[in-house]
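There is one chain below, alone, in structure tokens, taken in the form predicted on its own.
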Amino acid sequence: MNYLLTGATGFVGKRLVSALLSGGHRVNYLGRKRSPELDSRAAFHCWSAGEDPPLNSVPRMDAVIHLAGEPIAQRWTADARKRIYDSRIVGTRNLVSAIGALKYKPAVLVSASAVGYYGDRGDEILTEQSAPGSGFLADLCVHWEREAFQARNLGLRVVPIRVAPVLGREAGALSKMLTPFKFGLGGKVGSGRQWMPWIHIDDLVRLFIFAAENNDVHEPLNGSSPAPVTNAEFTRAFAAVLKRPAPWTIPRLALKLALGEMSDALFDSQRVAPAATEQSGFRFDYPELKAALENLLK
């Protein structure tokens, strides 16, 4: 298949480019500049997300995987909120607009979303059929998916993937935690009772490809392990694999001072279940946290 990717230079995107090329697919990617970190077999096409991408320069494509977006993990100042919003909402709108102008359109758009769609929901089990929550991240995801679904009007199959915090050694949530935990400075966040969805990077990459290639998938999928854990359980498992103590409790006030309003997301409880993902036939290689951590840390 001939794939077009946005966000190819990010943590997930780089792994996805490698997996697609290893699978014998052709890869084109959109970005502000060519990345020296990507395999040279991936063809670069310049795009600023504030404009319609130059899709007429891209060879006829079968599938588009849309990952591009301003990082969420930063202080949510007014300017940062606008960048986060525009990079996803306006960027997706411009991408769909450019697809609409093509004579030969791809068959499918697989668009990243996030489990932030569900907001803070306590112990409620959240499947793909659950209603959206409230708050900045929930509203962002609702509008993000809405823009992606506009491609249905062009005849494309559209699959948003609501991505949980991604576990990978080189980047993502795990890499930020690794150093303090190695020095015995790790600990639970607040009470630790909040549910914490997660997914191994390899499973997420496989899920994006699965969604692109499985013609029976037409609705959102939860990109989250079938075994969510509480923050306290995650902390214990992480510390055990590293063979380090993690006796501390990180108070809300400390995180608020360090991260501002963005810190509230660390206290959101999301007990996410990938019901539609598993019903579609996808199987996780790392459904359990201990095995996932051991694979990544040993």
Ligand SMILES: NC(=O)c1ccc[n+]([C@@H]2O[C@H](COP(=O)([O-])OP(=O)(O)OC[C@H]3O[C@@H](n4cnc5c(N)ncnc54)[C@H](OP(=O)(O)O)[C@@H]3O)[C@@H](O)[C@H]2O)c1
Contents of the next structure:
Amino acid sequence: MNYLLTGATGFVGKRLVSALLSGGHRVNYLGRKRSPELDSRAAFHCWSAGEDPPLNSVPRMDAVIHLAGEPIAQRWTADARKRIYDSRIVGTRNLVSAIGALKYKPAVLVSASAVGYYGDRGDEILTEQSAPGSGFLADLCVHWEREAFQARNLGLRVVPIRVAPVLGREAGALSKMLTPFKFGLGGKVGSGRQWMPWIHIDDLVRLFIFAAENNDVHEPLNGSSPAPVTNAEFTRAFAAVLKRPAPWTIPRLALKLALGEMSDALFDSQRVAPAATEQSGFRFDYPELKAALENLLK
Ligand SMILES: NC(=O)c1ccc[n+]([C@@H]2O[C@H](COP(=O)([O-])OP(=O)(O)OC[C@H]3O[C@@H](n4cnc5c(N)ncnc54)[C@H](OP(=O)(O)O)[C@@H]3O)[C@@H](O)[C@H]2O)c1
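Since the structure above is the form predicted on its own, I would like to see how the form predicted together with the ligand looks, so please show that one next.
Whole complex next, starting from this chain.
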């Protein structure tokens, strides 16, 4: 298949490009600059979210996987919020509008979203059918998915993937936790009772490709393992795999001072269940946290 990717140069995108090329697919990507780290078989086309993407220079495509977005893990100043919002909402709008102008349109748009869609929900089990929550991230995800769904009016199949914090060595939550935990400085966040969804990077990459290739999938899918854990359980499992103690409790105030309002996201409780994902036939290679961590850390 001919794939067009955005955000191909990021943590998930790099792995997705490798998986698609290994699977014999052709890859074009839209981004702000060419990445020397990406396999040169992936063809680059210059685009930043505020502009119309140059889709006329891209060979006829079968599927679009849209990952681009300003990083969430930063202080949410007014400028950062605007970048986070515009890169996703305006970017998706411009992408869909350019697809609309194509004579030969792709069949499917698989678009990143996030479990932030559900907001802070205590012990409630959150399936793809659950209502969205409230707050900056939830509103962002609702608007992001709404823009992606506009592509349905063009005849595309649209699948938002509500991505949980991704476990991988190169980037994301795990890479940030590794150094303090190795030095025995790890610990739970606040009470540790908040539910923490997660997904192994390899499962997420497989899920994006599954959603692109499976014509029966038409609705959002939770990109989150079937075994979410509380933050305290995650902390214990992580420390056990590293064979290090993690006796500390990181207080809310300390995180607020370090990260500002963004730190609230670390206290949001999201007991996410990938109900539609599993019903669609997708099987997780890493459904359990211990095996996922052992695979990544050993
Ligand atoms: N990683 C996670 O744990 C996680 C969890 C939930 C949701 N997600 C979502 O999944 C998607 C992929 O995640 P990721 O971890 O691979 O993200 P990432 O490493 O931060 O990469 C995202 C890509 O988006 C593009 N980008 C960044 N800032 C941008 C801006 N201001 N305007 C336009 N494009 C911009 C960049 O591509 P170019 O430089 O090539 O333009 C970048 O490589 C993101 O949308 C993210 O929000 C990720």
